[in-house]
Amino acid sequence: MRQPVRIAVTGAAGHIGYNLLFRIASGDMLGYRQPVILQLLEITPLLNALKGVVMELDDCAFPLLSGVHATDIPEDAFAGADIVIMVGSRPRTVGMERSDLLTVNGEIFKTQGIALDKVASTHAKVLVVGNPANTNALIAASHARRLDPGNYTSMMRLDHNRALSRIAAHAGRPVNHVRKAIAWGNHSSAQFPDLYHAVVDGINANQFIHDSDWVEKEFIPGVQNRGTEILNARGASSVGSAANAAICHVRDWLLGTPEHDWVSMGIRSNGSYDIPEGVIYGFPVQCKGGQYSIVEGLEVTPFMRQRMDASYRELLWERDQVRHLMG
């Protein structure tokens, strides 16, 4: 039997956290031979609700679940953690602006970033889900003096999956016939969902669909604004699809991306595709052996450049709003 992997999840009694935990414990994220220990963090008023979640996990009798620890103390939740999924944050509600989320959530990720640096495993892989995810990840990573700053990532996989789904629907193909979509930039309405490098049944998606009007007027804004569309319909932000994207992100990062494909991850910019260092930006990546690498050499047209740069500028604006919280 393998040694258990310690997985810390913040906001564990929330809707996304609740959807995540049972899938992690059942083996959906790390495979069906890998035992796990769940270390769950929640705010003090929700500890009783978290106690109920732990009861349910116990009642499932998951063979892979080697232990569960629930706490309201970040240092306890992150102690020795190999994987950290940072979900806990104030959720976006109807009428809330992105600047509101930056102000409210920035302090949370500063505090938790400091705690992570103190007690998490030195090789810990960190995924930030709580929005604004890219900048929250930057805040947490800025306090990483002991951990590898490159191991702080943000979730672009939900946007990536939304792009795949829309391409498949418009092409009239099952979604597993579509590969190589990209979600560039920020997890916001300024992101750039890219089908110009995607393929459908081995054919370039743009050529397969051959409908530039749909791409520019429906596909791109449809992916960009999908979160708002769901928020308006449900009265709450995306939950099941966000939890699924987090599972996909960590699974592919740790276990590897499929051959002849790539995924989108928010990672530290390193100058690739003329995106300067200093932000966490969505890039196409391939993963192997627990490491990611940017897919290089893709053509960037002027149309793409304009949108990629717009997303970068938004990230710069966000960074400026929270500069006082950076380590």
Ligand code: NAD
Given for the second form:
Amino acid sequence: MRQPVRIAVTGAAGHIGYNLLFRIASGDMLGYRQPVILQLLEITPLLNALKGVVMELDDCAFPLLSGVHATDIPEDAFAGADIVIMVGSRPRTVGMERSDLLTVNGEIFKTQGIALDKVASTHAKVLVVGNPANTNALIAASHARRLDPGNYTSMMRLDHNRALSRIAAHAGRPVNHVRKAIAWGNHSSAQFPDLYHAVVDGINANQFIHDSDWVEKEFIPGVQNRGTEILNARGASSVGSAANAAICHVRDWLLGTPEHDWVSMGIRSNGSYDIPEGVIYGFPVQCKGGQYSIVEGLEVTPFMRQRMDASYRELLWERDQVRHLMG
Ligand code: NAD
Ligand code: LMR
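Having seen the form predicted alone, the form predicted in complex with the ligand:
Below is the whole assembly, all chains and molecules, this chain first.
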């Protein structure tokens, strides 16, 4: 029997938490042979609700669930964690941009960034879901001393999956016939969803679709604004698709990306594609042996450059707003 993997999840009694935990415990994230221990963090007033979630996890009798620990103390939740999924934070409401959450949520990622660096396993891999995810991840990573700041990532996978789904629908092909979409930049309406390198049935998607009007007027703004569209329709932000994207992100990081494909992850910029160091930016990556690497050498046209740079500038602006929270 394999050793259980310790997975800390913050905001565990929230909407995304509720959609995430049962899938992790069932084996959807790390595979159906890997036991897991869940270490769940909530704010004190939600501890009773979290107790109810734990009762439900117990009642599933998941064979892979080796233990569950619920707490309102960050150091307890992160102790020895191999994987940390940071969801706990306020979601936006109708009329807000994600960056409007910087002041209410940023502080959480300072406090918890400090706590997790103290007690998590030294090889811990961190996924930030709470918005604005890229800058919250930057705040948490800035407090990394024991841990590798390169292991702090933000979720661009929902945007990536949204792009795949739109390309498939427009091409009239099943979604598993589409590969190599990219969500560049920030998880915001200034991201750049890119189908110029995507492939549908082995043919470049742009040639396959052959419809620049659709790409520029529907595909790009459609992916950029999908979160808002869902928020307006549901009266609450995305949940099921967000939890699914978190599962996909961690699964592919740990278990590897499929051959001849890549995924989008928010990771520390390192100068690749002329995006300077100092922000967490969505890049195309391939993962192997638990490590990600940026897919290098893709062509960047002036049209793409303009959009990639606009997203970078927005991330710089966000960083300026939270300098006081960074280590
Ligand atoms: P929610 O309000 O249903 O749940 C959030 C939970 O976090 C609550 O239970 C709350 O008590 C808890 N929480 C708040 N502060 C905390 C703290 N300091 N420590 C621990 N827990 C804390 O919200 P949700 O729908 O689950 O969304 C959570 C976050 O995920 C939001 O910021 C939302 O914008 C973001 N989100 C990101 C993406 C993405 O693609 N990156 C997608 C969807 C949602
Ligand atoms: C999304 O993209 O659906 C999430 O970031 C939630 C939101 O606020 O839009």
